[in-house]
Every structure is written in structure tokens, then in C-alpha cells.
Amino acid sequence: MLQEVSIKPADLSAYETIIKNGLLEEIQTLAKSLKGKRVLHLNATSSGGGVAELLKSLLPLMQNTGLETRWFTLTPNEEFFTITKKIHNFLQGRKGDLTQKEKEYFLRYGQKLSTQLDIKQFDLLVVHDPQPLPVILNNFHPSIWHCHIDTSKPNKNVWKFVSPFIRRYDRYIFTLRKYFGPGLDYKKLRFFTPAIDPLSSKNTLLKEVYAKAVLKKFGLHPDEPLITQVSRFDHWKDPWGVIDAYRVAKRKMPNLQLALIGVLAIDDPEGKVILADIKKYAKEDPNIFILTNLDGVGPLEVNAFQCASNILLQKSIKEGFGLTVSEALWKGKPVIGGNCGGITVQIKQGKSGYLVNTPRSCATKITHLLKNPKLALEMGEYGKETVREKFLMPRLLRDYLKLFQEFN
């Protein structure tokens, strides 16, 4: 039921010229008393989503600081992941309920999962998101549950089912204070935002000629205006609304192109269904490009699309944080995002981009930015400095080390 992901230590000093002054020294000071601590991180999968991407960069840095860090994921199980995707949606407020059969399956899986870990092998357990939540049935302590979604207004039926598991943990990490679910112990709450890795292949600076070559490879016209949304194929990301906004903007910008790029993750069976529906909704428009990892789009290609786009979108209707917003801002691009959740923390209205509520308002901002390239450039520069200050990986490492100190 569990598989270990190999981790190779990363060089923390490589970030010294990128991050704000004093952060590296603070990390080194915090790490001294934690050296040798055995920390285990557990999440659903090692690829395909924001959590996996975050851990790929964070955990090697943890090892570099002297923590004995290990990473386990769940063995792919379509039935279980179908149930946990439902739980994910219910925790963000979708109506309905799990069936009794689904609840029993989730419990049985959790009981088996809890027996797979040997408590003697680690000093700290960090569990990410709802999928491995019931591993706590074996009463691992000290333990931390890191919730990457918004549970502020969860489905009451499903919250009643899962919240007893959450309460067993010694600490809860939430992205924002307002995401804190009802009935939990406020004293256990810690909150800090996710972060991106500026040195990863997805975020290193690419030459314009390379980025344009990637666009050509996938059939786009690199010299025509392009808007792009990078995200999972998920109801909450509102890809239909993105297409609607593109269609309205295209009336004034006939050469406008739209790219929708996402990963089909093994823990998200719903993704294939939504992808098929989006392709149908696009109505074979030759200027709409819907691409996935199955088309050969990896981190470097995503980087190229972000670098080559005029504007980047994240028109979510519900969003825990939205790492793609930080990625886009780091590329020096203006971002138009849904006026919700963690997106509102990253985009400063009118400074680094725009927050919108409808496809029509999104379209208005698209055409405004395309007609004002100087403004778009200024917004991009402002957004990049915001990310440097708040949303780079060493800062997230610092936050974790401070939390681990509480159990030292």
C-alpha cells in the first residue's frame, strides 16, 4: 500500500542569490537543534499535482539541513482514489454524501495503511491532504496534518465523517487562517503558504527563442497573442469559464490563442472525464490548444508556455493556493485569477494582475492587458518581486523547521 520515493539532498546555498537577505542564516540556525531528526512525509502520489511538486523540492532541502527525511506515497488504487477525490470535493463544499460502502472502504484502507508504517522508524510524521488521513488510526505521535485545500465551508455530512481523524493529529497546517475547518482545536493550528522552487526545470528562466520553439512544436503561432491556464482538469479550476472568456476576448482580438495545460494524475480519476468534456466544449476551435502530460508536456514545456504567453490565467472558483499563480508571476507575467482562496493572497489587484469573478470580466482584463503591453510588463515585474519576497521554497522550509522545533 506504500511506496518510497527516493530523495537526493539539494544544495541550499544555491538559493542564496535569489532569496531575501537573512533567510538562509535563519534556516541554518533552526536546523542545528533538529539535526538527525527522522521525518516522514506521506501523500497520495509523487507526480501530477501541486503537493507532489512541492515535496519534490522541499524534501531534498530538508535533507540538506541535516534532517533524515523520507517520503512515502500510496500505491495506485483507482477505487480508493475515486472515493478520496469525492472527499476532496466534499471538503471544499460540494453537496451530497459518501455512501456507506464508500465510507467502509475508506476506513478499511486506512486501517491497513496504518499498519504499514513502523512508528519506530521516525520521530515526526507529516501527512498531506485527505487521501492518507486515516493513517493516524495507529496513533502516531507527534504527527502533523497539512491540508492544502479550503475546508472553511465543508459538506457537513462528510466533515462529520473525516474530522475525527483530523482531531487525532498534534498539529494542523492550513494555507490560510480562514480555511480552518469547523470544530477543530484552534491551539493546534499553524498556517503558512506553499512555495515554488525557482531552480526547478519548471521555473528557471528560459530564452525566448527556446520558448517559441516549444510553441511551434505543438502547433501554435509564437508571434500571435497567447493566454494560458496551467492546472489540473478539475471542476474547481473552471476551464469552461476560461474558454468563455477567450471567446469574448477573441471578438476584439481575432488572432488570440488559448492554451489549457494540465496533468492527468493517478490520484484524480475525474480528470479524464473533465478533459473529454472540455475538448467537446472547445468545439474544435483551431486556436484552442488542450494539452496534457500524455501529449509530451512536461515541466520544461510548461515553463516554455508560461514564458511565451502574454497573460497567464488561473480562473478558479475554489482554490487552496494555486502554485501556478506563483509560477506565472515568477516568469514576470501578469496573471488574471479567480477572486477566491489563495489566489487573492498572491495577486495584488491592479499591481501584479487582476482578480475576476466572471468570464466576461476576465475577457475585459485580457483585452485591456493585450492593448497595454507596458502595463503588462510593469505588472510582471511587480509580481516577480512579490514571489521572491513571499513564495519561494526556502521560506517554506523555514516555516516547517519552526514547526518541528515545537516537538524538539
Ligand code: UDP
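Residues that one form lacks are left out of the comparison. Keep in mind that what you see is a predicted model, and the values were worked out from it rather than measured. Residue numbers count along the first chain shown, from 1. Just so we're on the same page, rigid core means the largest C-alpha set that superposes within 1.5 Å between forms. First, how it differs from the form predicted in complex with uridine-5'-diphosphate (UDP).
After superposition on the rigid core, only one stretch of three or more consecutive residues whose Cα atoms move by at least 2 Å between these two forms is found, at 136 to 138.
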Given for the second form:
Amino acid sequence: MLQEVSIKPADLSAYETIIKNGLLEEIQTLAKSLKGKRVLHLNATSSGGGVAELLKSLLPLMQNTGLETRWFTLTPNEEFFTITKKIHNFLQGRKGDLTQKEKEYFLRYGQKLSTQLDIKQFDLLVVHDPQPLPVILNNFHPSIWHCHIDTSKPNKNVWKFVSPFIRRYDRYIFTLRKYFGPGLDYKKLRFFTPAIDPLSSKNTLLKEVYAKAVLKKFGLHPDEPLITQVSRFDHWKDPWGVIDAYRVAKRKMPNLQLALIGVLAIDDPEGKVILADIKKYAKEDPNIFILTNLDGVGPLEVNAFQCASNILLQKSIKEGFGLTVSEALWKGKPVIGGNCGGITVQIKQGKSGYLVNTPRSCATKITHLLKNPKLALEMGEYGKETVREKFLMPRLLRDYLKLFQEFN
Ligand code: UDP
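To test you: the structure above is the form predicted on its own. What is the structure of the form predicted in complex with uridine-5'-diphosphate (UDP)?
What follows is the entire complex, opening with the chain shown before.
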């Protein structure tokens, strides 16, 4: 029920010409004292969603620096993942409670998983997000819980149930300081943002002609204006608001196209339901393209949509970080994002895009940017440099190594 994901080695020096000066040397110095440390990363799934995306690139680099890094995920189980998705929503503040039966299932499943790993093989444990929390690996230390969501105003009932598991850890990593959940030990708090991999097939820049050919393959008109949101089909990502914004903008730009690209992640059973609802909401508008991994949209295709769009949207109403924002900025595109969470640290208002609170203001910014391609270009360039400075993978590796050093 725990599955090991194989980690393909990656060469850190390949990033040398892309990242800012001095970072590579800093990583090498930190790594020297950690050489041979055996690190276990545990999370829900190896594909779909931001955490999987992150670990896929981070762990090969971690290994390359000399740490013996291994990655385990939880075997897909729809009942368990339905409960953990509820927990995810509750930790971000949704009202309600888990039933007693759900709590028992969550604990029982975790206990079963706990017996499956020989934790003595490791020197450090890193657990990502709430799904693996009930997996108690013999109260192993040192241990780190990396929380990728905002738990600052959690549902009180569910927080009471879940937070004792969190308190067992020696450190908590949060994306932003303000995401820190109530009652946790302040001294254990560390915070750093996630990052994107500029060398992955998702993020290496594609030629325009290739990107447009991908659009054509999916029935889009490659030379008409296009706005795209790439994200899981999730309430917090507000796909309905995106469609509303598109409809308002379309009044001024009748040939506007909207693509909603969404992966159906194994640990997110809610996605299918939301996808069906959005399709209904789109009312068979021929200029709205709703596509998923099941239609053949993989990392390259996501990249192509990001490269070929005039503007990228991430109109979330809650967002831990939103890797899609950095991915879009890295492609030199302006981004219009929801004025919340991690989006606000990525988009500089009026410089690399806009932060918006309503579909209507989103629509206003869409038409403004479509009418001002020079401005869109300038914003894209500005945004790309922000990502280079703050949100590329080697920086995340550095932050992790620094944290590991605290236990040396
Ligand atoms: N993603 C993808 N295909 C899709 C939708 C999303 O590959 O159809 C990727 C996206 O490019 C990003 C990640 O999934 O790398 C989503 O991470 P983010 O932090 O934006 O959101 P999360 O899913 O973690 O809430």
C-alpha cells in the first residue's frame, strides 16, 4: 500500500546558466556536510497536482547533491482519498465535520500503512500535506511536515482531529508565514515557497509553431486570442468564475477562446464531479475548450497551451502557492490571478499581471491586455525575471538543505 517511486538522477550543473549567480555554489557547500544522509519523502501521489510536480524535479536534484533520497506514495484508494480531499477542504476553512466513520477509516488506513516501511533505513523523514498524516512511522525523528496549503483559518472540528498528528513533527514548512495553523509550535515553523523546474518538459520554452500545432490538434484556432487556466477541477480554483470572466470579455472580443486545462488527480475524486458541472456551465460554447489528461493533455501539451496563450489565468479564491502562475510567468506571459494566497507573492500588481477579486475585474484586465499587446509583452518579461530570481527549483533545494542542516 506504500509505493516507491523511482527517482531518475538529474544533473544540478545543467541549471548553471539559468539560475542566479552563487546559488549553485551555495548548494554544493551545504550538500557537503549532508552527504550520504538517507532522506525519505512521503506524499499522496506521484502524478497530478502541485506536490507531485514538485517532487518529480526536486528529488532527483536532491539525490544528485549526494543525499540518498527515496520517494514513497500512498497506493490509490478512493474511499481514503475522498476523506483526505474533505480534510484538505476543511483545513482550508470549509464548514462541516468528518463523520465518526470517516475518522476511523482515516486512522485505520494510516495504521495499516505504518507497518509497511522499515523506517530505520532513514535519517530524515519529510511528509507532504495531510494525506499521509495518520501514517505514524514509529514516532520517527527528525521529521518534517511540509504543508502546501493554507491552514491559517481551518475548520475547528477537523483541526482538533488532525493537529495532534502535525504536532508530532520536529519542523513544519509552510509556503507563507501566515498559513501557519493555530496552536502549532511557533519555534518549529519554517517557511519557503515551492518552485518550478525550468528544465522539465512542462517548462522548456517551445517554438511558437509547435505550440500552435498542438492547439490546432485540439480544435482551437491558433491565430485567434486565447486565455487559459491550467488547474485541477477544484472549487477553490473557481473555474466557474473563469467562464464568467470570459463571457464578459467576449462581449468586446467575440473571437476570444478560453481553454480550461485540468488534470484529474488520483487523490482528488471530487474532480470528476466538478468537471461535469463545468461542462454544463460552459453550455457547449464552441469557443470554450475543456480538456484533461484523459484527452491526451500531458506536460508538453500544458506547456504548449501556456506558450500559445495571450494571457494565463489562475482565478483561485484560495491557493497555497499555485505553481501554474510561475509556470506561466516563466513563459513570458502576463498572468491574471485571484487576489489570494501564494498567487499574491508571484504576481506583481500591474508589473507582471493583475490580482483580481471578481470575474468582472478579471474580464476588464483580459480586454485591457488583449488590446495592449506591447504591455502584455513587457509584463511577461518582468514576470520571467521574478521567477528566475525566486521560484526556480535549485532555490527550493537550497532551502531544504539549509533545513536539513539544522539536524546535523
Ligand atoms: N497540471 C498539469 N495538467 C493539468 C493541470 C495541472 O500538469 O491539466 C499541473 C500544473 O502545470 C502544475 C500542477 O499541476 O504544475 C498544479 O500545481 P498548483 O500548485 O498550481 O496547484 P495544486 O494542484 O497543487 O493545487
